[in-house]
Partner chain sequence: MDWIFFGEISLAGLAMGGLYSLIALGFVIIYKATRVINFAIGEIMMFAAYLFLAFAGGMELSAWIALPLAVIGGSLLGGVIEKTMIRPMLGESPISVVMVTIGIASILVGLVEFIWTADPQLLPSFLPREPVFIGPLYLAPKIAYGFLIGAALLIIYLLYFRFSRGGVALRATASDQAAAYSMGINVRRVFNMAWVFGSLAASLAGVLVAATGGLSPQFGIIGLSVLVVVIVGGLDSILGALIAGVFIGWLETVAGAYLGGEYRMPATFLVLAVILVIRPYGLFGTHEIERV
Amino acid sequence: MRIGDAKQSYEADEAIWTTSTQKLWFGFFLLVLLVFPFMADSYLLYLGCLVGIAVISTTGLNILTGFTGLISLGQAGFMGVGAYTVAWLSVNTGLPFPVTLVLAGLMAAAVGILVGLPSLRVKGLYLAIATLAASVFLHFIFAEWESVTGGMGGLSLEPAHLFGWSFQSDFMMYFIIVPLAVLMVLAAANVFRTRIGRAFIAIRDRDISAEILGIDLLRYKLMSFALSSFYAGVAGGLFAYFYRVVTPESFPLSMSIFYLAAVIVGGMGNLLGGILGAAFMTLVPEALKLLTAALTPFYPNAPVFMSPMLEIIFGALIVGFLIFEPHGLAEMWHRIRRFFRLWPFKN
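Generate the single chain structure for that sequence, in the form predicted on its own.
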């Protein structure tokens, strides 16, 4: 029976993968991601791209809420900043997509720092309301600053391009979105091997104790806001390239709640939880729609009956997770791993 996991060096403590089996499974996962677009139809490719964008944004929010303990309802607003930055740069400058995505992330990070300034004075629900107010204010700017954002009509942009390649189809966009999602999750994992990431966790666990230990609360809280908003800005930029149109209605308040729910369902303070939560929140509504389509031949009024039921079922699933598995999907995954670690010799 495995009863301990002692680390004998700092390198072992900081390692992302602790066993060769984990490296093997990660390599297999990358191989599946590489083969997937050649095997999947257009609908699955569409879902794969949506999950990739959701993973990036959820990872960003997980850094802020799950690892630093700062609740934010402004994720949709930060994604909107990134999307409008990409759209404006694409229309007015014609810069290649890697440059516009980085600039979108930096612009969103700058806005995130401004929104995060109250975090030294308020926290918890009060900070959530402050970020909600910022999201409403950003939505107002998206709708009313017509000379830059195009007003309610929004902006249309050309497909992403690089070295003469034009990424018009979902198949091509997959090779931008998914590799970028993998790289940004790995980058986030590396952050928590450093002093910065450990400072975030210390602030989450007890901010007064962290300050006594010499951690500058304002600096690290703003750093967390900037990093989280950078991820949201990049996700928003990918959203803009994916749909090629950006309007104020693309980033409603419900989107912020969607990502916060993804963090909670997946498991707060766990990067794997962010990935699982993003996939769950994106795929479950689609699965319910497929269920409705499957019932229609046997029950013609299924779409009429199921349409209002979908949101109820979706909400009930989230509530069920909160009640029966408060640590999220990540804890379920860890439980399965522990079972198979000793299988078939489990006592």
Second form
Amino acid sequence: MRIGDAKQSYEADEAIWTTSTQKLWFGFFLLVLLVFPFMADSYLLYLGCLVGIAVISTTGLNILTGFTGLISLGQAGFMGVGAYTVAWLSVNTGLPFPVTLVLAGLMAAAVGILVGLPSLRVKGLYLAIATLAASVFLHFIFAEWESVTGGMGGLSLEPAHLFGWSFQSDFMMYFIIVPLAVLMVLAAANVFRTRIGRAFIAIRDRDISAEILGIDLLRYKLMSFALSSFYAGVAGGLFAYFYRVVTPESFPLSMSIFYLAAVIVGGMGNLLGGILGAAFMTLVPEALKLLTAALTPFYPNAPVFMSPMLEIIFGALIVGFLIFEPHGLAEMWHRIRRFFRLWPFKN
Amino acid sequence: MDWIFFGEISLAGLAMGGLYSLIALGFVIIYKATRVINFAIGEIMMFAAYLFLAFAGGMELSAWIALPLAVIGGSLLGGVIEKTMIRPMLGESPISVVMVTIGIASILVGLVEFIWTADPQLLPSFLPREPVFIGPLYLAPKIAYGFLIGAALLIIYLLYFRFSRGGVALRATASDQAAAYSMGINVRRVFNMAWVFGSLAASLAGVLVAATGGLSPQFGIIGLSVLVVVIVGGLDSILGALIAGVFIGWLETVAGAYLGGEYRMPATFLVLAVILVIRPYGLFGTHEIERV
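Taking the form predicted on its own as the starting point, write out the structure of the form predicted together with the partner chain.
In what comes next, the whole complex appears, and the chain from above leads the way.
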């Protein structure tokens, strides 16, 4: 049972960490993240990088869909913009990675603003379809603008580099991806303590009321689009450095749906949920792969059924969470925390 | 410009558009009655087409027995989906409901790959093979007869909704649920019937489209074209679905023939984007007025 944390000021109530216990746990978590690459084998490192990229992109989509209430089916397209920006810059200019990643984010944000422009007139599902149209156009541009994007063959790029260091292995990439992911999630958490973030939430809850309260709808909706696509662009840039090849097929519509699913499974409008959802949705297929490998000696047919099983599990997770746990993994997490906080007084 | 070629392409496109109209009608019925945007409609079509493959190819039934069986199977699937997965979502935000249908689509794709593998399949041909000429223009027989069967169902539907008790109940529910309920209409059954009827139209169109173009688990992608049709026509307008279906089918085929296959989707989505900017509620859709 936690006692003695009566809040005396509004700032204290709005703080990201409300108790010293939380700070302690967060410090411990950072320590685990730091030690992890030295203990883990290459497979776990690979997974760690994948989860890091997914966390950044999911957090971005969460800002747009979870906090501003604007559903988007274009997340993979924005990631593609970021990835192609990084690939093109790396091939043609050889800039170091911090510059290319920021440019990737800005480029994606610019495209995001363009896509978000109809959001004042159309909303809800019509907006979802508008973003779907945007992702169709982006895919078309990736495939057809051969002088820049390399057409269907795509672009291959050199490893990320900075001050003569080359980030070639997963081990090195981990030290780019994971600190960036932590930083960007913290930045997002801080956005929601400012006027901008609260304007997003007001728009989500009732846009017309928000407008009456003096929130410039178009401006804040576009800001949300820009911020969300900036995250997607950075995630796409990391994706490009991680796989070091970018093709139009790297960013299909199913990827946009994957990130929407991660937001929903994690818990819409909850940053912790976005992290949990991204990790969970990335790891489920890997768990299934391990299971298949374990079953193959007994059932030689197991690998054949893996890909269909994956589709079914993916769909069942979305449907199941929406029907039985609409607030997602974050709600489960809170339930566990509540149990410990109220122990031993409850039951 | 070769006018004969243009005429033939246009004719094939219009016939394909007729089938789009049929699918879009199924989509609009579901939307009007239950306010659910059904992203899984392409996958329901696919499932029915695979059922046809199982009945006609696997069990070697005559195609004219297999076709109704597959269509009934597809519409039952729609009813089951509504009862088990859509009903519990009543009153949730539209975003959540749409995501449920996306989840259902993924489950259906997985099921089909599980049972019939991911390889492309050919449906046994069951439509007459003699070439069809309209004036000097040639039309592939599969497309022509597919269009005729689809158009027949379309007309039956329109008459049914206009004159029958069930059709009136459906339209009453669409215009005001509470009033319909207090007049003794079983609204829950109407919801279920809407999904059954909507899936029935989609299933028939699914078998007919698969008969002309082959079948694979990626077949459901056609659902995207249907989405364009219903947004252009207006989500809650049957007339809009019919007109936009024919137009989008024509545009897609002509763009594919003259510019190349990779231009099909961008061409239709360009029309979609223009419509969204000019008339956000579609050509014939109802303009909803929002109040705080």
